[in-house]
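Take a look at this one chain, the form predicted on its own, written out in structure tokens.
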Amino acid sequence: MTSRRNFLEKMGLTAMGLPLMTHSTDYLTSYHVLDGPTLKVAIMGLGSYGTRVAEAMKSCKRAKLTGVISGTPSKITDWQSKYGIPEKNCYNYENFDAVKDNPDIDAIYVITPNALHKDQVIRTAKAGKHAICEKPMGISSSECVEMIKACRDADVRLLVGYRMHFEPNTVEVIRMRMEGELGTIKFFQGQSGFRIGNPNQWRLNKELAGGGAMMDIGIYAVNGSRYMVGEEPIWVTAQETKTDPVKFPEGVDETIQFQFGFPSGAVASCLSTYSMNGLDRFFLNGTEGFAEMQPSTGYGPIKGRTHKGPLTEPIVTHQTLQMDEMAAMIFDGKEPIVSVNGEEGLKDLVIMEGIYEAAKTGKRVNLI
């Protein structure tokens, strides 16, 4: 496929309003939103990042762990007694579909391997209830379409893990580059990586993973050139490195070196890898002058600075911070300074399909 665009089209989304990234500065008033009602939230996927969601949420003002969905019975057992989450808002994946009964869930925040999503945020909608997805949001643009299209029709949001979005420094340089301080953008450089370990987890495995390390770490350097440069990238060239064939078979990408060109002339050089440890780098330069953020999308604390010194937000706890804004997204109609939704999480497989088939033929591939 060489144009993104077209599929678009095809897939109607221009009718379901998928423009191009826009932000708007109205987000930039406070981190926590403390009043008003709480969202009552559900957990499918109680591995390790399930887990710190969970312990987040011992924090947010305005989300709480109220219900458990897993297909390891020993783990429900052990979550119900950590997070005294009462026996009826326990689910498996074959049952949970009864949750459009029970009141004590508005949201399920979906925490599985990334081929598993599609359907499981389908049967959250029909349930009735509101989706967070992690990200990726599927392992396909067409999976992602189908979700969209699915909550659209149930009438609940359908919302994406980005995390990043709500990072009071990362948010603090958004603003900068928005309010001119780093003048017209002229590069960005994002690096996501590290070493990855067991060579039988899912994440090593296509048909679960949907791919290799684009998927699980790239998606911050995808994600993060758009949100930093403001601009959606309209070409990609990329090549791919592979040095151990058994770890990484085919369909499993181990290394991808990415190129993106923006409307105005702006470029980004990017890394995606599962073989170097340390990568975890933004850069961003303007005219008038820089950010740089190191480590950029871990868990925290992110640090950084620009032309003008250190960046000094307050450091949160990102989990925490994202779920009470979600909490104020759903009930209040806030959006933050870049979007969270359905669409953006369509926006970034778009463009990661861009990659795999420019990584593939050697060719320039047109976004739109």
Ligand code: NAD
The other form holds:
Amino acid sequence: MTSRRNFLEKMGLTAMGLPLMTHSTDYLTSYHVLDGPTLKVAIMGLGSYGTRVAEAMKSCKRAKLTGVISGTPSKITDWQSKYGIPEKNCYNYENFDAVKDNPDIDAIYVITPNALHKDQVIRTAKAGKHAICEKPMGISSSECVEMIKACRDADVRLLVGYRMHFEPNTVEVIRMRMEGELGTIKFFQGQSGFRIGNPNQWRLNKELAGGGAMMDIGIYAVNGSRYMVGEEPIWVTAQETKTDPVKFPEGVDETIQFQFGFPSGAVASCLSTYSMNGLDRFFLNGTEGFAEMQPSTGYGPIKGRTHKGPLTEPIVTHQTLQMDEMAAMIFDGKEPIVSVNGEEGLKDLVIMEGIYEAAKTGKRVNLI
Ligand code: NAD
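Alternative state: the form predicted in complex with the ligand, after the form predicted on its own:
Let us now look at the entire complex, which starts with that chain.
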């Protein structure tokens, strides 16, 4: 994939060459930094995950829901009464650029179907507001590059809703791996999937979703491979299986198995699916120990054990912690143990494009 790397280099974004870890383990002792200014957030897209984030933000100490952006007036009035949002902080998809003159909003959290993220983040940046964007950040690596550039040009942050990067048991496993407690990492297994219902939903529409299970849930195994192993994959192989071509038409993947090779010689074996119930398991193996998590990326509580015993970190509401931590990132310059910057979203898209290519061609795809 020489051309892929060249493309990213030309954009000034050598995605695969960036170090994965941005900060030291100091992060671990301070994940509840609760003093400082409050991040005033407008949620765009008042659907099921937007609602979850809004509910979780009620318990935030440093982030507050102050605005909404929606195409459905009845949802806006409902949210206004539920969360005490004044009329002047309510927008629709046509007029939300006016947020630039609204001091009640510091950041827009984009929680809409995947294919809409790019334009909505770019408009957010042009309005001078920080952008928080749900995963997948875009539906292609070139979209992600544009989004990063727009936020950079506007001097605003672009953060991706990678809530697991703040989750205490996940962070503990990363700490153990970083401090050598697992020895040299040799193998990771990531299994991410669920059985998708309604065949008419946007998740099964290629134009809005950008793909199928991989874009939606397989991304957890992709992203997890990187933060659990602590390296960037250098090659990928993949195999696609389809049992229902009506529900999962061309371009909407149902099940993909994929394998990564890492520079150290470690390997990963993963599964992404829309056809298996509650598949949510990570297994990391090193020369001196292991970590096993199940559930590993669901809303929690995240459970697991290592060769030293059960994981016992505090159980938190992921989105509450995420939003408090994002406030600390924006106002205090704090960084999580694994980045949630736009570059992180780009890396996952580059790898997922490699997975799709490997599945289509049946060939091993080099990622550097
Ligand atoms: P959803 O269908 O429940 O909500 C999507 C919202 O976008 C709806 O309110 C809908 O009205 C609105 N919307 C705006 N324009 C639309 C259009 N053209 N077509 C369809 N809907 C439109 O979906 P969701 O589950 O809330 O997912 C939204 C985003 O959040 C996705 O990118 C998804 O990957 C992400 N997500 C992340 C997590 C996580 O744990 N981080 C969990 C679920 C979803």
